[in-house]
Structures are given as C-alpha cells and as structure tokens.
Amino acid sequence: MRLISIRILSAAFMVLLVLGCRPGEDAKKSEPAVSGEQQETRAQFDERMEWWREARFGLFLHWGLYAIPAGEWKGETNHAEWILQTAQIPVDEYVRFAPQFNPVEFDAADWVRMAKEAGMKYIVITSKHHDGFCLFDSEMTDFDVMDATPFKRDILKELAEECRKQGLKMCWYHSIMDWHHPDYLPRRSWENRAADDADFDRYVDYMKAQVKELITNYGEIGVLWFDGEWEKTWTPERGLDLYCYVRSLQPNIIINNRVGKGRAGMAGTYDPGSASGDFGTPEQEIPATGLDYDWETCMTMNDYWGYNRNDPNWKSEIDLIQKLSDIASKGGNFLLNVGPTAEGLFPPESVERLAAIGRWMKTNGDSIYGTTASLFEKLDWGRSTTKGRTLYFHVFDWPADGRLVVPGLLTKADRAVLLSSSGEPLDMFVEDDHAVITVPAEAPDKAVSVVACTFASEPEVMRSPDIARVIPPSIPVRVLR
C-alpha cells in the first residue's frame, strides 16, 4: 500500500491564500497601508481567525421593530423580520411600530449569561436589519432606538459592556439592504415611494458612516456580519471597498463573505481567493462535507429568525446538539439564532434549548472547542472531531452490543474514556481495518455521548480520499494524519 499524509495532500491541493483587501495576492508589506489597502500573509490571517476557530459556537440575535407584530399582520401569521416586505407594509406605516418599541424586560447581563451558560463564545446581534431600524445610537438617522422609541437605551452599548464583563466576543450583524432609507435602491416593486431623487452612492456613504460608528464607538468587535448583498445595486467592487474600509478601522476584525457578491445561494459557499470576506455562511443548512475554507452555519431554532409567536416548529434539544456535533466534525462554526420578544425576553422554548445545550457542553465542550474536522469519511453511528492527538467520537446511535466499531482506525489509543464518566478507561483493541471500543450497555447521554481517545502519536486512519487526478482509483490508499 502507498502511504500518503493528509497534511501532504492538503498542501498539494491548497494554494497559499493571502487574504485581505487583495485576496490571493502576495503581501508586499507587513503593516497596513493607507486608505484600506491592507494585506496579510496566511500566518497573519490564521492568527486573526484563531479565536473564532477556537470558539466553534455562537449566538445569533434577530431583534427589532418586527418583534412587535410578532409575525402577524391582518390575520396572517407567516411573517417575521421580513414583515415589511412579506406583508407589503408601506414605510410610512411601518415606522409607526417605533413608538411602541419599549422592551422594558431587556437585561443585557441576562442575555449574555444565557449565551455563556449554553457554551457559546460570541454573540452576533442585528445592529440594523433590512427594515433600516437601528438598535444603537446613530448620529446618521433618527430611525433608531434612542430617537424613535420610548426605550431610549443603546442596546448595543449595554450588550458590548456585558460581553466584555462575561468574557464573550461582541459581534454585529449589519444589513447592506435598507428598505427605509430614501436613497436605497432598488425600491420594492409594490412600493408607492418615488425613486427619482434617490442616489445609491449617497446611501453607501450613509451606510459606511454607520459602520464606522459600530466599529469605533463600542470597543473591540469580533465579527462584522453583513447581509442583504444580493440585489443588483451591490457589486463586487463595492463589497471589496467596504471590506477594506472596515479592516482599516479595526484591522483584526473578522468579516463574513456577504460583504461582497461571492456567496452561492443559501449554501453560503464562495471562493475566498476571488471574493471578499473571511468565511462562508451556509444558511439553515449544513454542508455534506467539510469545506476548504472557514465557514459557519447560521440556523434558527424554529422557522423564523425574528420572533413569531405562532411558530411551534421548534427543533428538539437532541437535534440541535447533534447539529452542533455535525458542524464541528466538518470543521465549521454553529451560529444558533434566538428571536427575542418585543418585551426584551428570550422565548421560553429558546431558553429551554439553550439550557439543555449548556448542560451537554459543560460535560462535552472539549470535543467542540478548538477542534478540527473529522479524519473519517463517514461514521454511521455518529461523528468525530480532532484536537491534536485526541479523537472525539460523538455517538448518536449507541451500539446495542457494547462494541463501538470505528472503521478505518488502525491505531489503538493510549487512553479511551467517556467524557461523561469519572475517567474510568474503556477497553480498546484493533482488528483488521478497524478499532473496537468496549462501551457500557446504555448510552450515558440520550443526545450525543462522547468517547475521547488519546494517542501516543498521530493516529493512523485508512480511507479513500478523492484524489483520482493524483493517484489512479485502482490503487488502494492508506491516509495518515
């Protein structure tokens, strides 16, 4: 058999990407240049992404005026954060929600605490969604929480301060699209507002001024998560310019791929060598396999991002925990959404699920944080993550015969334990082309039970990688990590 290292294969198939304002170009200088012409080496990019890759799990928050109707308009209950569009509400009528926005139950410390106890390491909140309403104190508009509502508290400021206190990274979602602003184009097809005097360049100046407020007024920000880039008025050139502008204000910030035009539909895939942004953004789905770049699945707990009081289609606690395992096993991050109510509370169903995930993460978090993708093509009973010389086996379907068979694993671990146990070692042996771990008769966790196997050297794993262009498929290949 021919032996090939995964690391060697990776080097053979990956081009050394230099990311920044000129993705794919060689960095000619180490310091940021003037006017946003920032460039960085692969090592600098990896350093910037390090905390995000370690985190693996974050909280998404969609909150705004759309929480007031709570998904309902004129008897229809299938709306949420897009209600201005989906219910075709005229802008001059939609703005009447602002005087009703008074979330007196909002408690930044409580929100951050729930995220932290769920095992999340960062929070991304809608500073401005497509409706144009801002949850922060913006000097660029009166359509914000300070000027247009009776609440008159800078929600982002309170959350940023709490995240710093409790050790989470604060991140902003910001919509490129803005249905409220008179200069944003195109207009909705059903709107009655004239567009003759609209100037999209003037709108872009407005948006960049707001982005500057978000980046300069609230301390260090972990991620700027753009959205709404798909309309024809937004171009790749505008995306690159915005990416460069944000990095000129905070060089270490991370920016998603929706800043530009490289996203391929809801799958969120893109070419980081030719499109702006630092990571891909699959929406409401998990890739079938890992990707060749950083990525993050964003997903709702039920069917809507914003609060919809009539939506009962909640994913189960088990499903969400298994999705977290699945995503980590493919080298991705999981950004799980909560849509708070107009009063400023997390829906009780969200609270219950966050608490359940937190209990699981308290025991099994080591198998998620700082891990990399699985070494295995497929495990019928679950998933696997990797951290150094430790393999974590996430068992969804517990073996009834007490034998956890790991196909392709050719190395016996020095130590195998259940993370949920007191540390008592499990028996393990290798036979033919697989390993067998002897486990208890019953699964210790009904969602996902995790077995950690630590090896004295790099574990040897046999698989059939897709390298037909390098090695004829008739030649069997054993891959070592």
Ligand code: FHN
The other form holds:
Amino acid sequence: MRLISIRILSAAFMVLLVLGCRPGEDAKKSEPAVSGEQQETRAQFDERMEWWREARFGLFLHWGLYAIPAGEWKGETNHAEWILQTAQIPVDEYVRFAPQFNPVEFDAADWVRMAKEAGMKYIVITSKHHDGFCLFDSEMTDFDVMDATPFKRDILKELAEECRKQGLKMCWYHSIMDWHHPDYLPRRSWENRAADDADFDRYVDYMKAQVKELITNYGEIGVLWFDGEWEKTWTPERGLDLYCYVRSLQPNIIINNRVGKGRAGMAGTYDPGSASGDFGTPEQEIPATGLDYDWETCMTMNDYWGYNRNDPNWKSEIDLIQKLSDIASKGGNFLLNVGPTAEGLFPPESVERLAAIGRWMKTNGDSIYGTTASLFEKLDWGRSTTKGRTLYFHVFDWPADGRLVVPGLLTKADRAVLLSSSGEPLDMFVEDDHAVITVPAEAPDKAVSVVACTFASEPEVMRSPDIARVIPPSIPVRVLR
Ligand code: FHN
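Same protein, different state: after the form predicted alone, show the form predicted in complex with this ligand.
In what comes next, the whole complex appears, and the chain from above leads the way.
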C-alpha cells in the first residue's frame, strides 16, 4: 500500500471573486440602481463572511399574525405561517387578525437573552412573511404592527437595540412573495381578488422601498435572508438587481441565495459562480457531505416554522445538539427556529431546548465556533471539526472499552483532553493506520462528548484517493493508493 502525501491546492479559492453588479433591465426604478461594478476579491469576500463563519449558530424566528390562529382553522390543526394559503382564507378575512395582534408579553431583552444563553450569535426574524404583514414601522403600508394592531410598537426596532446591547447580530428575513399586496403576482389560484390593475414592477418598487427601510432604519444588519423567490414573476435578473441594491445600502451585509433563483428547492444548494447570493440554504435537511461554498441549514424544533399549538413533534435536545455537531463538521451554519406565540412568548418546549443547547455550548462551544469541516471521511462514532492545529472529536457513541479509535489519524497529539474536564491529559498513541485515545468508561455528556486534540505540527490524516474535497491548503493530506 503506497502512501503519498499531496497538498490539495484549493484552486477555487485562488480565483478572484468578481461580482458584477450590473443593474438588470429591471433596474430602471425610481430608486437609484447600483452604478458600475462592485468588484470583490476572495479576500474581501472572506472578510465580509468572517463573523458569520465564526458564529456557526443562529436563531430563526417566525412570528406574525399567523401566531393568533396558532395552526387551527375550522376544526383543522395542521396550519401555521402558511394558513392564509393552506386554509384558503381570503385576504379581506385574513387581515382581521391584525386588530387581534397584541403580544403584551413580548420582551426583546428576554428573547435575545435566551438566544445568547443558547450560544447563538445572530438572530434572523421575519420582518415580513408571505402574508405581507410587517413587524416593523413601514412608511410604505398600513398593514404593519404600528398601524394595524393595538400593539403599536416597532418590534424589529426593539430587537435590534437589544441585539446591539447583548452583542448578537440582528438579521432580517424578508419574503419576496407577498399574498397581501395588490400588485403582487401571481394571485393564489383559489382567490377571487381582481388582478387586472396589478403591476408587478410597482410591487418590486414597494418591496425595494421596504428593504431600504429595513437596511437604513435599524443600524448595522448582519444578514438579509430572502425567501419566497420561487414564483415565475421573480427572475434571476431581478434577484441580481436586488442583491446589488442591498449591498449598495450596506456593503458589508451578507445575503442568502434565495435573493435570486439559484436554490435547488429544499436542498438549498446553488452555483455561487452564476447565481446571486453569498450562501446556500438547505432547509429541514443537512447535506450528506460538506459543500465547497458557505451554507446554512435552517430547521424547525418541531414540524412548523410558525407557532402551532397542537404540534407535539419536538426534536429532542440530544438530536438538536448532534445536528449542530453534524452541521459544523461539514462546515455549515445552523439556523434553528422558534415560533413565538401570539402573546409574545417562546413555547416552553423551545425554551427548554435552547437552555439545554446552551449548557452544552458553554462547555463545548470551542468545538463549534470558528471551526471548519472535518478532515475525516467518516467517523462511525461521531463527527469532527477543525480549528488551526486542533481537531475536535464529537463523540455521539461512547466506546464501551475506553478506546476511542480514530481511523486515518497518523499523528499523535501534543495534548488530548475532554472539553468537559479540567484539562487532565488523555493518553494517546498511533498504530498502523489509526490513533487510539484512552477515554473514561462513562461518556461525560449524554448528547455529544468532545475530545480536543492539539498537535505540535500539522496532523497527518490518511484519506482514500477518491475524495475530491477541498481541504485547507495548509494541511498536508496523505492519500492511500
Ligand atoms: O415558505 C417558507 C416557509 O414558510 C418558511 O419560511 C421556510 C423557512 O426557510 N421558507 C419557505 C419554504 O422554503
């Protein structure tokens, strides 16, 4: 068996990323189009993405009028944020929820505290979902929390101020699709609302004006998370125009791939070289392997994004923590969702899970924050993440014999410790094609126990020749032939 060491040159990273922000033919709008080209080198892109790659873990919030019915309609209980569509509620009936929206228990400080204590570094909230209702004070419409509800508080303003106070990044979800606005097309198939006077260009003007409000009225925004891009009226050209427009307002903002038409459905994959957006968006799923671009899995804790009071199908804290490890081991971010109630509270099941994840992150956060993907093809007992010359081994299935075998690791660590310990070194040796770390009989954590191995020099990892993954060029890779 001949081993050769090769360095994988990530040619993809050597290429300058040039972003042509030429206004599309739809850019003839009242708003100034982005003039000229915004050129961004790989180094500039990496700098813009840096905080997001470091963060690895964020809170998704789906909140709006749909929290009032809480999934229920005429005896059915299988609705949520799509209830206008799934229950075929005419718009003039749906808007009657607005005067009922009075979340008097809402406390931005409490929400941000729970996210922070869970180890989350950013919050993405629905500024406007597909139903068109705005959780912020918009000059463009009265169908917002300030004009249409008794609550009359700018929820996004309160959250943005709290995020700045507590050190989290504030980010907005914004739906391109808008079932309420008279100019949005197409209408819902079952609707009898006239569309003769609808003008989609006029709707895009409205949407861009609201996006401008979101980007200029609330301080620095980390991510604009677009959604609802799949209908035929939205085009790649409009997506590029919108991407450039947002970047012209806040050049350092990060924008997901749903600004354009690039995402492949729920897989959320796309070609960053041709489609707009800065990261991929797998939804309710985790890619089988890492992707060779930035990506973030978004996921619910139960079955619905918006609050459904009858949904008992909650993922366990163990499952959620293992999903966090799995995602980080593939170089992705995890955007975990909470659907607050109409009163403005997180469901107790969400509160419990956030707290449990937070306890785990308090001990093991170093194995998630700022890490890159595993150097190993597959570890039957768990996952691995990488940070400089430290490899973190996330053990889901603890070895009964006290021997943690790491196939393909050919270098003995300078130091091996359990993150849950006070730093007592673990014995370790290398034999043949694997390393063995001696660990305690009992797993320190019922979800994921993490062993950190720090190497005096770059660890050598043996891999099969058919893995065409891009590995940081600084780490030599031995290829088994
Ligand atoms: O239709 C939406 C859905 O309601 C939810 O907001 C998810 C979250 O990513 N996105 C869309 C479905 O892909």
